[in-house]
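First, one chain by itself in structure tokens, the form predicted on its own.
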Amino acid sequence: MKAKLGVSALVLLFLGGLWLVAAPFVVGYQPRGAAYVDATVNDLWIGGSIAMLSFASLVIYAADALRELSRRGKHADT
């Protein structure tokens, strides 16, 4: 149960950070061929990192779920 909410939350995380990065431009505060606006700047760093640390995060806890499964595998055959 904790493992389904944690990867639920870094799923939704990674949304969020998504959005954050397609917002200024979706909603349109900024302004088409202009220099970017602070939001908008502060909008890409910010939704870009939180998307980038939560599908790192994802990464990591698909690849130790997987060494997981191969390590059950191994102990159920010897």
Second form
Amino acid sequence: MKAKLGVSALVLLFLGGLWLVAAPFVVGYQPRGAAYVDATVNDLWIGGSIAMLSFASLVIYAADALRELSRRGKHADT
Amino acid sequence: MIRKFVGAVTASLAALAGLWLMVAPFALGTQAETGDWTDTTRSEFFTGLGVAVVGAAGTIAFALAIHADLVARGLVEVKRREPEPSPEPVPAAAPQTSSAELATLLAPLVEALREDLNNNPRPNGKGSPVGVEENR
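Counterpart to the form predicted on its own, namely the form predicted together with the partner chain:
Below is the entire complex, every chain and molecule, led by the chain shown above.
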């Protein structure tokens, strides 16, 4: 139950990271065609990092859970 | 358990990033010290607040899951508070026997001893202690 809550937090963080990457263009503080302002650069770096990290954590979590499942299946066969 | 540890580390890093997002407009100088907050500041501050809260919640959730895992494997003992021992009931005081009742109880014994001493006097010729008592 607690781990599921943590996984839900990771999913929310991934979505938040995606929002941070899109925010400068959606909110409109980054003019189209102009050089990136400081806020845009900050949001892109932080948002991209959060999204990548949380996605990698979700993949690791899923892979480890699958490995445990397959191990249980092997034990059940023998 | 390693997956929960990875999740806890990621969530804690995200919480730190959220805190940075909250102060970034002021640290980078994109928000004037006086005046209303701009759209940029509002977006970054509230997004950072959400990321920080969710990251902290995720960190706590994964930490609790790791703790539960360790307890299930027997690597960590849970200290349970033992209930306070209830005070043992004090046994009721034995009914006090009065000295008159005691004398009544012991009278046959004293009488038997006296008779025994009178019938079999001591070889050293001294009088019986009962007699001594009587002379007092």
